[in-house]
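Next up: just one chain, as structure tokens, the form predicted alone.
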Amino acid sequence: MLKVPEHQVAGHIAKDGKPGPLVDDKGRFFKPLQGDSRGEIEVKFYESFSSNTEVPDHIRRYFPVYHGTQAVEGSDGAAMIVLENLLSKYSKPSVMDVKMGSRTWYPEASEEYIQKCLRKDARSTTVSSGFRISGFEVYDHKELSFWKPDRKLLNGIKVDGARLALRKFVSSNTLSDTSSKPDSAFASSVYGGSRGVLTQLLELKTWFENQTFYHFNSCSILIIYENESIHEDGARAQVKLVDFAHVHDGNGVIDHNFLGGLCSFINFVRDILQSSDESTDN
């Protein structure tokens, strides 16, 4: 049985007769192939990445497992990329999508597309900080429900807004109350520790400092953690790279655009983790 994902925070949705993503009960995620060359580029990347023996195993775990493509009934036979459903093993997941890089267009883009990206990037932290938060959803432990900020508002936040969003993402107090200060109660469980988000980001950074196979234009980092029994079983934090419709060959050159955004994002996460640790000590 295919159904619409419950916790999608960014990306394309079903609209104007065009199919959106779907999930099944076998842990698979079905992503519609985008028009023009984008769908072909994404499939080409997954096939290249899956067969690239020079990508170390400890890096592969940061990418969704690729299961090929197939036409899906119920979506007018639309061709879809079949991937691992990254949320299938989570009961109450909090999810954040972070678009990486200070430049979100690809080298062969038209001038019209570049100008469109520039206008959107200038309204956010993309240019100033090398990343922007595209969307997130958090399980509110006070209201016992999920809370998701308006994506249009997120697109316009600056540096202080990005810091606030990263704190809210790991907070336990009522998140819809804009007058309350996020308590960052889960910062150490999610961002810290040997299996936390910061450690995973640093492992990715080490790879990006050397890899020259691909340039990940307009790619996102997805951050996931579990709220069910978080105090007993831990956050089970995961970092994943997603959205590869604009990936191009690296041609032996380091992807400085993605790497620069990743380094900046690491600094933001580290600052929040350190400030949370200091407040706990006090």
Second form
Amino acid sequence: MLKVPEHQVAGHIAKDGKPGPLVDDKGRFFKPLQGDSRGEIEVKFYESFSSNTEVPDHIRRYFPVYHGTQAVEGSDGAAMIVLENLLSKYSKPSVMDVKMGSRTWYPEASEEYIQKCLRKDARSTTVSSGFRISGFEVYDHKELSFWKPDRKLLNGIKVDGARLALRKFVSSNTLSDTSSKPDSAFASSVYGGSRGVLTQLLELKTWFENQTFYHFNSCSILIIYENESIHEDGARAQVKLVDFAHVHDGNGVIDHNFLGGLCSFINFVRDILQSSDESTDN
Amino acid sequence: MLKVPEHQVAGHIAKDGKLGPLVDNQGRFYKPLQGDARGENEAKFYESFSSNKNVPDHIRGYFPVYHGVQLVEASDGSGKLPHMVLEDVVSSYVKPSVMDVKIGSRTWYPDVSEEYFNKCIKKDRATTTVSLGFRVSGLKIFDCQESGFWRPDKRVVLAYKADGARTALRKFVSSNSLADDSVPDCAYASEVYGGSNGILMQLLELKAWFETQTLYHFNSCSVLMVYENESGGDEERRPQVKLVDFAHVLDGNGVIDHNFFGGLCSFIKFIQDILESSDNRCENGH
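And the form predicted in complex with its partner chain, for comparison with the form predicted alone?
And the full complex, kicking off with our chain again.
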């Protein structure tokens, strides 16, 4: 039985007859193959990546497991990419999608696409900060419900807004109330620690300093953590790379666009971690 | 007595009555303050940088020393103009090979005029800036075979694609003939790029600073690489990396210079690859 995923924060959703992703109850995520060449490129990437013996195991775990493609009932027989459902092991996940890179366009793209991307990149924090927050959903421990900022609001944020969003993402206090300051209560459980987000991002960064296999144009980093029993069991924060519709061969050159953005994002996360550590010291 | 610098490879050149930088015989470089905001911006950067206590000393060494602004007879005969007085980074070299590499996958930055943006992005896309994160701006390499300098035409350099950039970086450290199509031998790769004081080590030191510094965004800046060719009894190559051209530097405002950092890492990878392949060749007795 396939149903619409509960916690999708960015990308296409099933709406008005147009296909969107689906999930089953066996931990799989079904992503419709996008028209034009994008779906093809994404499949080509997953096929290449799955069989690329030069990708170290500890890096492989930052990518969704690929289960091939399938024609699926109820989607007019259209082919879908079958992936690991990254949220299936979480019961109350907070999720954030961050598009990495100071540009989302790339030399191989069409002129029209490049212009569209340039406009969007300039309006968002992509150009200024090397990344932009595409969407997020966070669990409010007071309201006992999920909160999601307005998509339009998110598109217009600047650097301070991005910082605030990253703080809100790890806070427990009332998020829909904009007058109260986010408490960053979970900053150290989610961002910090030997298996926290920062450590994982740093591991990825090391790989990006040398890998010349792929250029991850317009890819996102998904950050997920568990809210259920967070105080007793910890946050189980996970970083995953997603959305490979625009990935191209590296051709012997590192993905300097992604790497620069990743390094900038790491600094934002580190700043929040440090300031939250300082405030607990006080 | 001020004269036109011999070894300038990029930027405005004081030749044929044009306005450009000058050098004296005391190791100083005089850069005219350009009419628009750029000269002012560059001087402002140097003033800020010279007195910025948050810049560690070992990083300061990668920047030309600043000696303030002086009124100096301009190279185009237009009289006394304000000039920035800087350390002449090649003055201690007798026969320097020099290469100027503009770092970053974009040379434009937020809030520039549409005209400037269009000019920059056109050039960025036509060169290796977008694809590699850096582009070779100029070079002047001492050719041992010819006993003279090889300096390819600026238009040729700007037309380099990835292969051209790689070849130029190989030729930069080669002893065989540079002007023809012979495969560069990378004979000096380990002395210039490698070693504990080589270019790679210096670039890695800079990279570590760029991972966290949020003081400045070095838009459109170049890395200048210099080394000595004069052989006079165990004269070392003294390879040096310097950052130059700060007309477009802006405040970092709490964000790292991700544009420069990405490009720098890509450039480092190119140097590492050349070093590794030249090391392999030595091991194989080629």
